[in-house]
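Here we start with a single chain on its own, the form predicted alone, put down as structure tokens.
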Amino acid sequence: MGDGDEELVRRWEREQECLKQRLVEEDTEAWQKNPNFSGLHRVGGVDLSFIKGDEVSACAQLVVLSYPDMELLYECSEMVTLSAPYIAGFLAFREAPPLLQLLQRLEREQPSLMPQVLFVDGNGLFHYREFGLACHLGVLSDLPCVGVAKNLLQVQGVAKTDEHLSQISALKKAGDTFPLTAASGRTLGQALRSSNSSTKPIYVSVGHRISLDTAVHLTHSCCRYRVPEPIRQADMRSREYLRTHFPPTSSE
């Protein structure tokens, strides 16, 4: 890491730390405390997928979907150029810009669609500094959020231990969770079982304006399979977006 790059992250972690002082990790909506989510009506996902070989180019995309039948109402593709370099625990100062950038254009052009909670492909407070990408877009956009990973963050004494896989080998049905508990002692999120036909948990953790309890069931209620509807569509889509505009060469 150069001296520019030094520089660049002390500027990051005085940002990081403004923005965590308006982090909120409870529930703030009428709607996360009824039991069946009445009065939650769209929920939304992000996610970026990248040209194969491409660090630079991607293509951000957004999704609303009605809950809880889980149809589209409103989908965004766009590419666009990430300026910010790579550097580990600050992901979300290369990805949130552009994820907000879309969240900004439909409360613009059509603010009945906004979602009223957003799925992020990515952590929130299960970070190294408990503040991840979810956190940091629901801060900005002031949107209840939630993080949900695919693969295991090893971060504050949680790791991939053999204690870690037979918590994994005891979630025995779909909805089964167990805490990601940090070396402070600090529950920072929870694996989830989030489908009887898949063994492997995600992760989820708090963005903003959620509790975890709210977050973890949330989440379940919105899987169809392993991964959360509004995350996956996102996923899908994002990665038809290349195939159909940058199809791979014949040589690859």
Given for the second form:
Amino acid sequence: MGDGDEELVRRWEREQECLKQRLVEEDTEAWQKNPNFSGLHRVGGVDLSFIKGDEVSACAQLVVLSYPDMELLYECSEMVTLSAPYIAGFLAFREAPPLLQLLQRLEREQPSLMPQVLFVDGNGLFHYREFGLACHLGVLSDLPCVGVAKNLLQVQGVAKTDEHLSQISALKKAGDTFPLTAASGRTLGQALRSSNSSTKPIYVSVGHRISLDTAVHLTHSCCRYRVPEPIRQADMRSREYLRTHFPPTSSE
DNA sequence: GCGACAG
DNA sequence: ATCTTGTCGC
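How about the form predicted in complex with the DNA, since we already have the form predicted alone?
Now the complete complex, all chains and molecules, led by this one.
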């Protein structure tokens, strides 16, 4: 981040504070309260992939999978030009606009395939100001959203301490969790061992219109591998798109 | 100078 | 995010 962005950051902080008023941190859907999520048929995933030396071009991806079978129902890849830089804590201002575009396009062209919940690559409530990308996207789309981060964000007193490492060691099987507790005492998310074959947990937090407990159990039920299938598919397909449409060149 | 820094 | 292939193991 260069300097002279302090003005921008202050504006973005105000925007997060404003959008946060509309955040819903509880279950709002009937399927969320049912035993095995009966009534849930479509889960979505979004992601962006980049070309090595290019800061502004990206492939935005939306996939919709069937639940619980995780079969592909819809997919859309689109090249986009990002208008904001990446600044830690403000990922949404860079990535949310193109992802919202994809959702609007789906709503226009295939409304019956709109996902009932969206998995987002990044944090939700587990964030500097408790309003990460998954919350931002959730509020603006009004879709239930779950935030899933692959790396621990060290904020609000949560850190990679010896205690944290020992908690990770204590995750013995898929589905095991431990809470991510802020210095304030509030639980901002859960570390989840998502598969038996991976020791490294993923970090789940509330995005919008879903409780943390529901978010964690749903995430677990969507994991064939470490990363929940909707995000994994979005990631793989957006990279595949770049490979075929923008093959690496020797120059540059 | 060193470590952090979602993606 | 991206830079990067093969390799060891189940």
